[in-house]
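This document opens with one chain alone, in structure tokens, the form predicted on its own.
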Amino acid sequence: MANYLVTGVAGFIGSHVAERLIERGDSVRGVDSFTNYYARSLKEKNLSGLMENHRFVLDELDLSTSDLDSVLKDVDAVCHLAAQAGVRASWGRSFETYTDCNITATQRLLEACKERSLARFVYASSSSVYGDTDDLPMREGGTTRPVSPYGVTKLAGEHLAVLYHRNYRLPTVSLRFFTVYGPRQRPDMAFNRFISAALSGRPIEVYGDGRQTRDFTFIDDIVDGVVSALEKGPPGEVFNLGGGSRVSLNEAIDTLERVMGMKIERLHGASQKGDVRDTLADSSKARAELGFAPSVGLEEGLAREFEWLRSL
């Protein structure tokens, strides 16, 4: 049994890696902001199984601005999750806002670190840093340009994990999630709009032509390499973390329309500033130091988060 941190607990992704290690038999002690990205209510939803539980604690406070020495003691190993989410909101004023959350609080967090024994610092990183790119798949060792201001300060994140890492030898690693989904998916995101819309019979909005792809990766198959990562994961190095599920949105849309079993009327919009035009994660190096091996196909997947939305 281990002791792990694990801030945004609050969160789509978070509040599941926190049931996984609580299922597993660990303690977690969880720390959120509850930021106003969306609502607080939906965060508190995703904790209501886990503040059941006598092994989590939670810790409502502030990672850039508060004392960080109590939510660290006799702690074995951190999941760093805490993020202002968004490529689309994190342009203009809103940046200063995502600087603080995810660049100031992830400094902080490694600072507060840099003299404990932890077996693990695991950090969240994005498919984002890549940017724009016809070299695909992506590449751990590829070319980094990200094409928004979310990309760039997760990208700083990952640079701040590995000077702590060779400078302190805290055991960081870093992930790049390819593109989330599934129960408790933000509010915010594609699936969740898209299936929330069709569920009250109103069309949804495509950014673009639809032809742009991504590589969807389900909840469980990120959770699975989260904790793999947490485990084992060689520390100073990075992963890409993507579902071989890379389709084209109008495709997704397709299978979705399936999994719900009625028509979506479709309506494009104008591209968006920041979204790039396809990922595809080659996740070889992930699955082979990390046993890394996503299993849910996107039919599965969607249909899973189809059920969840319709249930609320």
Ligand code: UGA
Contents of the next structure:
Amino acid sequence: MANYLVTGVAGFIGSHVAERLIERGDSVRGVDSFTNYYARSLKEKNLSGLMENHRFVLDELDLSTSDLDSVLKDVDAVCHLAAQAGVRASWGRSFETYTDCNITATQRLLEACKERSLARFVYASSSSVYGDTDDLPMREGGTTRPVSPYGVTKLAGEHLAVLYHRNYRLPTVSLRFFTVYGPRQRPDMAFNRFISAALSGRPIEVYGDGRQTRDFTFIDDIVDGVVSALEKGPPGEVFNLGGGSRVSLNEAIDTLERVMGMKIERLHGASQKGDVRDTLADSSKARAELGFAPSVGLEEGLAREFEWLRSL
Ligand code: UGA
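Having displayed the form predicted on its own, please output the structure of the form predicted together with the named molecule.
Every chain and every other molecule in the complex is listed next, the one we just looked at coming first.
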């Protein structure tokens, strides 16, 4: 059984990954700085199933400033999910938070790991590193030209991970997640906002014409990909993890109406700076090398996110 460091453990993806590792008998040291991007109470709720477990330890610290040696003690592999997320909020003064959390924190963690004999260092990258392209599906070797400051910081982190592999043989593996959804999805993300609004009888705001498309990926499928990368990801490599459910936002809302059994009132607002028009992953490399086989379709995944939000 291994001892994992999971950063961003109180977040949407981090809490699910930690639970999976604990369930299968591993130990997890979780790190989170509880940034104020969204409510601390939601993050504490994400952790509620973990806190009682004797194989789980939580450290509240900021990766961009804290000493990291103590948290890395006896760690076999690192799963670095901590980040300042959110594409549309990364302009203006808040960019500094993105550089601190996504670049400086990643560089500091890589530095602290470089002389250790870790089995893996998995880095959470993003589909937003690609930017706008007509060359779909997006392939790992394709052009990366982010259209949001957030995407720039995630791409910088990814480059750093590759550099520490080349120069220090740190076994880094980067995973480009494609719009992840499901229970515990962040409250700023589309489906959480839409379901919450509909549950309280409010209209939703669709940015732009709603014809933008996303390769939505269900959380359990992402966790499968992360765990597999921690075990057998080829060092120095980058992988797309996409769910294979590419639909337009309008189609996704139609599906949500069926799942919720109600009409959702749609207001159209301006399209947002930093949003890419379309995403679609070519996940064949992850399938071949990580055994990645997403199995939850959009309707089932939305039903599970709806059940979660309804039960809160
Ligand atoms: C998501 C995450 O928020 C990023 O952190 C992640 O890096 C990225 O996926 C990724 O794939 O790499 P995004 O695709 O913008 O980013 O996900 P959502 O927030 O779920 O938005 C999906 C679409 O719905 C976007 O076109 C957005 O503009 C739209 N939207 C969102 C609305 O029309 N209305 C809203 O209230 C919220």
